[in-house]
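Take a look at this single chain in structure tokens; it is the form predicted alone.
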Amino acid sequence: MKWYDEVEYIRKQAMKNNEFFANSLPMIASENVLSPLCREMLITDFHGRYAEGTPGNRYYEGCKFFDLVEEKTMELAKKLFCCNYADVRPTSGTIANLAVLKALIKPGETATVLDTANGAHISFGKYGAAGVRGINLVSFPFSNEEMNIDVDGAVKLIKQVKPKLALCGQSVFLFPTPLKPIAEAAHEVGAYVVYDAAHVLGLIAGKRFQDPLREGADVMNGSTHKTLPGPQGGMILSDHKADNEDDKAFIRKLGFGVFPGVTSSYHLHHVAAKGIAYAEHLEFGEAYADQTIKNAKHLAEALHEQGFKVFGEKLGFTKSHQVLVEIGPGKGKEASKILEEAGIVTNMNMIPGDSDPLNPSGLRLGTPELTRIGMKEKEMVDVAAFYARALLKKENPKKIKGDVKEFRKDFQELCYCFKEGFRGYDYHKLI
């Protein structure tokens, strides 16, 4: 019994973790909530267990189960992103993107890419896995008023550099990518074009956002942890049919990226897991992808007319599930500590014309999992008086603490999830 005070140390802050975002508004826009059937496959047997290959090509026995389980998880994943090719390995959006990179494009080649500052994700930069992999990135210039890619500056740079890889999808992510004319030009030159879903898998699984696959990207990744409210994970889509000996060696680049390449096991627990998520997000995707943005939507709304100064507006402020903020210059990393403290969990984040990561001028804010314990609109008007009182007001945040706790009070059941009917547990409380 010599650790066992160091064992329920452990055990106390995951319990003091859970009591804190129980009681909490989770803001961030990259992080969700496991559903109960999710969660049971984490606690099984597979998530001790190795499978290196594919199904029914293993180097270890043992993998009959799960060989099984991959084969449904990628049928299911094909089914709700209506394509032909489908990789649930990846154990994060980006291992998925390194995969991809390590497939498509060679040390020294070219890419055209988002800055970060603009709203890529670092996987995408200079520091990121398109740095290890050794790419030469050129940026795609960027329209501040559109918050987006400057539609015509990007298919004037792709005629002119002529990449390899054309990167498209963000990490700040308001509105749908122009990505017929990108892909397009891409495509005149020899170009791939690879998006990035990350953020919005959950929006375009629920056709409420874009449709990378049928507007022109020949690979699509994404996490499996954000609107896509799975285990944390990865996924690469395509849509390209191996019937023909190119399509076959474009899928075969694909495979091999991701193993041998940037995987060897890849935590089967979690493929099942995926699994799950794929198959409640056909039962419930759409109506929680409309309600999320609705969410976000609202949000953005109500925190204009409070005072603040929220990006897109001349669009309508979003179209996704996520609210970009301007707080100040350096300010963004305060104001979430300030927000953190008052019971709503957020993140500092870089705006336009922002250069230093650590000190950025905004906050991202998100409503996925707002959406997931059963928020709407109504909601969002609230949550946005709480923001006005911490920023603007300067209340005392344990006051406001102590009122979004009151607040969190009727929402303590997950939404959009199979909720009965296994095992007769009742699956839908959160604590």
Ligand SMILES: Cc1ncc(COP(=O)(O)O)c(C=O)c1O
Given for the second form:
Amino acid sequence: MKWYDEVEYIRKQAMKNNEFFANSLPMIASENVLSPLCREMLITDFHGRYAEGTPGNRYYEGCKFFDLVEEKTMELAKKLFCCNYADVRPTSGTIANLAVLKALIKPGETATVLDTANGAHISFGKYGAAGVRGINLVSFPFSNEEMNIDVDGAVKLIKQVKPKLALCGQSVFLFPTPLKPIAEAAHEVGAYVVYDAAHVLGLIAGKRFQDPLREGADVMNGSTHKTLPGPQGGMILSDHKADNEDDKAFIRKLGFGVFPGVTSSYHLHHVAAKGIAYAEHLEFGEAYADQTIKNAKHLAEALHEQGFKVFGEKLGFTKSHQVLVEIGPGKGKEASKILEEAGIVTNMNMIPGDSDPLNPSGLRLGTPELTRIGMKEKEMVDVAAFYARALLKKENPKKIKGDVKEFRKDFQELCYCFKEGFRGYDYHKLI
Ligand SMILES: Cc1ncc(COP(=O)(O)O)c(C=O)c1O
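Next up, can you give the form predicted together with this ligand of this protein, since the form predicted alone came first?
The next block holds the full complex; its first chain is the one shown before.
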């Protein structure tokens, strides 16, 4: 019983964390909560198993049931994104990005990409996966007014530097990327277009954002746990069909990028949960994406009315699940700490013009989780009022926290998923 206290300590923190989030407003744009049926997959025997390779072509025995699960999960992914190729093995969005970089570009070659201060993810930056791969990065120009890639400048840049890859997609992602002209220019110079949909995958699958694979992206990567509310993980999609030698080689390279490139075994329980999340998104994804975006827009408008400076005003603030708020030079961190004390979980974020990621001037807010627990437009007005009390009126955060807890009482059930007990399933039979 020597280490019992340590076990108890860890269990206690996990329970406290459950309680904290159940009584708060979780508004980190990259987070979501798992449905009961996805959660069930995480405690199956798949968790302890290995499956290197592809279904029917394994380095280990014991995969016959998992092979069927992976095949079904790939089939559901292709259906959800209306495409010809899906790899559900990447263990995160970052790993999916790294796999694609491994497959499609060599060290020293050039890729065009947005800067992190303008919304790109660190995995496409010098200090992330792109840096690990040794890629020469050239920055796309950015329009602060449009909060988007400066499309004319980007086309000019691609024609000038002739990159191997044009990398699109963002972590701060208010408006769809003007992908068609960028893809046309990239293809003209022989470059592939990679669209990192980590944040917006669920909105794309719900047909409420852009459709990158139809707008010229050769590859679309993403995380499976953000606006697509599945288990933590990643995926790679393409509409290239292995029906000619070039495409066959392209698809082979993508697969080789994942294994042996950047994975060995790949968290089989998460693959099973991805399959369930895709099925749930096929059923509920359109309604969920629709409400998530409506909520973000209403939240942005309500914050603006309260007196906050919200980005993207000229274009209606947002067309995604995100809202970007300017707090003041270097003041983002302090604001996010005050909000946390008030029971509102957000993250500090760089805004255009910032150069220090540790002392940024903005906050990024997301509506995926609030939407998933049933909040709608009306509640966004109440949420904005909590922000104003905490950050503009400087009320005591502890008092606000109590009111947030009371407000949250009516929103404890997950929506847009099959419920526990669905078809009489007995949760405990699988464990
Ligand atoms: C655009 C983008 N790509 C990739 C990632 C990395 O995803 P993951 O956390 O699944 O590794 C993120 C994370 O938020 C992101 O915003």
